[in-house]
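Just the one chain here, laid out as structure tokens, in the form predicted alone.
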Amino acid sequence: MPEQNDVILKVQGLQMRFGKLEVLKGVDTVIRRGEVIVVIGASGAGKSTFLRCLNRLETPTGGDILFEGESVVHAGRNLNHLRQRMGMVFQQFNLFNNLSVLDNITLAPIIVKKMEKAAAQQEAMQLLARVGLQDKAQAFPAQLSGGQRQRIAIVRALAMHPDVMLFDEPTSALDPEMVGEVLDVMQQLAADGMTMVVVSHEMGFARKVANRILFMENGVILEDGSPEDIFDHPASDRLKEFLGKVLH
């Protein structure tokens, strides 16, 4: 068993309401350093809300989240400091269209981390080389394909040296032929030991790369297990039904 101090995120009784709608109904889980967790489930199961609560893009209405021992829910002024250590990649890239690729990547390290511009640019170029896009440094987002923009979004998050990367359905807005190039980068990150929490419909990726899969249904984690547990030995009828629909 990993040591207790390997725990990077501890989620305790997490609840989230939007008005009368109860989206999360008491979620408990622990994420350890170096784990790749893939969260699966039907639309409306609470997956994206769960992910967005981890870095307080949504403020939970109950429970707590401890990130490296500090409460995210009660962080107060410390929230931005905590968020800097969590990289977030969204469905819709969220790049600044008026900035070049290089400026998109270096903006936060220079402003937030007070990095020297030259050092930030040098590191950005190294990260771009890792994802095969060093020739796009001076391009603007509108000149790139969706797959290239999402790889840039991943690099931008990595430039802040996060302790954990959160991915909210990072391939769902992409054309099918571009999905692979983004998943390849994510697989490489996993191989390098990056702690990742990924909300995804990509079952092949989940089976191949995840250490653990969380199956969410109706605002709770219904099943939590290895890819083999989840795909080959689903315990609940609901998971069997879900897999029957998504595995063709």
Contents of the next structure:
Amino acid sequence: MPEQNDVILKVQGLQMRFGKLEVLKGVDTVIRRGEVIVVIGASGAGKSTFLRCLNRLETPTGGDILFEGESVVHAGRNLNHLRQRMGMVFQQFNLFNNLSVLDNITLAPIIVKKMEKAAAQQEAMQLLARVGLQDKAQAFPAQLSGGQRQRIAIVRALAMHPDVMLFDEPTSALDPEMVGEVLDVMQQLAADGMTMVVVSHEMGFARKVANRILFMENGVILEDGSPEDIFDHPASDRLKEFLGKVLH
Amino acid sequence: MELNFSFMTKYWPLFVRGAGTTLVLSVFTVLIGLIVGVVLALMRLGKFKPLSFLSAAYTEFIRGTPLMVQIFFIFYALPQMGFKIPNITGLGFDFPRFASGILAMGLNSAAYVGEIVRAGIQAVDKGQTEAARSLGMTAWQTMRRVVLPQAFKNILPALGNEFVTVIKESSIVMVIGITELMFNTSQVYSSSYRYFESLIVCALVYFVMTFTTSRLLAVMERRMKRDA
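For the form predicted in complex with its partner chain instead of the form predicted alone, what are the coordinates?
Below, the chain from earlier opens the complete complex, with every other chain and molecule after it.
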């Protein structure tokens, strides 16, 4: 359980509509510093949309998100500053194909945070060493396995020293034998005290690493509780049905 | 009916100089086309609707009117309205004439290159932009550092084809008296009355330029694929 209780993200009445399709129908929750939150639910429940609203890759059509007290939805020019403090890891890795691993990691620290190139590279090498990939610094994304790419994507986000890390199904596009190496890095990150919001279908990871689990269904958070609450004492029939399908 | 190439001993320098002018003309045309084309593509893809409309209108208008009209417009019509390209003396050639030709060709090429660039940008995976923006990069930083380099790589073959097209189409600027290959060829056949032979030589010189260019591009393309 997190020791500090300060709120890092506050989500209020979040709504998202794509044309006629209502994907989020009023999501309310609070994320505290140091919490590791895993969002679970069926496809189309709105998990990814919820996550992508947090750093406004999707602009919500209603409600608000307060990141350390500042509105993300009404951020204006300040949005880029807010995004610097929210790292994001994608299902498809999205490493910059035109840049080497080292340049992938140092690009934003150098051009956004105006870090010295040498200092940024030194830090990138230390981060790469933490995920065991320092020998890949000069490689290009196309030369790496999915698991390697995703570990580097995590390092790229960490190089900005974010206050919170958002993970959008980080292991869904990986071959089964590579899932473990990525989850290990994430678990290490959680142990170091990083605040994390993870959309995932990895129930084992959720149970072991999460402090809190959000079960989303049909655009709302249907249940919110500790892993024991969610996995051992599901309240709703819908969650029981979902767990019955994914936990066999 | 017999072929006689003896005029070549006297006139060959005209073909060489003409080819040189054609190449210089084409390089500048493609440069202007690329720069203006990138601007047109960014305007077209941007969120600001009036600029997007302006870019689309420009592209449609340029592609829907003859290049010859555009060349005459810039060379004859604009000076009439007071828009004169200032002369630069001491260059050894008629600068306003040459510049008018390059400008007209470049602005024409830009309409086509703009569409190539737009397609190239749109072919870059959306995830690349999302990743850059999620790191706090601005839209422009994302475009310059991540999207455009990848788009450029995608469109290099199409840009090469545009260069080949421009080499051939530049023959049209003979109508405003630029002494490029086609113009010089016309000088040769009207002095020597050797139409058939002059045009054969002219065609061969064009072909050598376009074929060499496309072979060079093929090599470059293979090399880039290997490095990727």
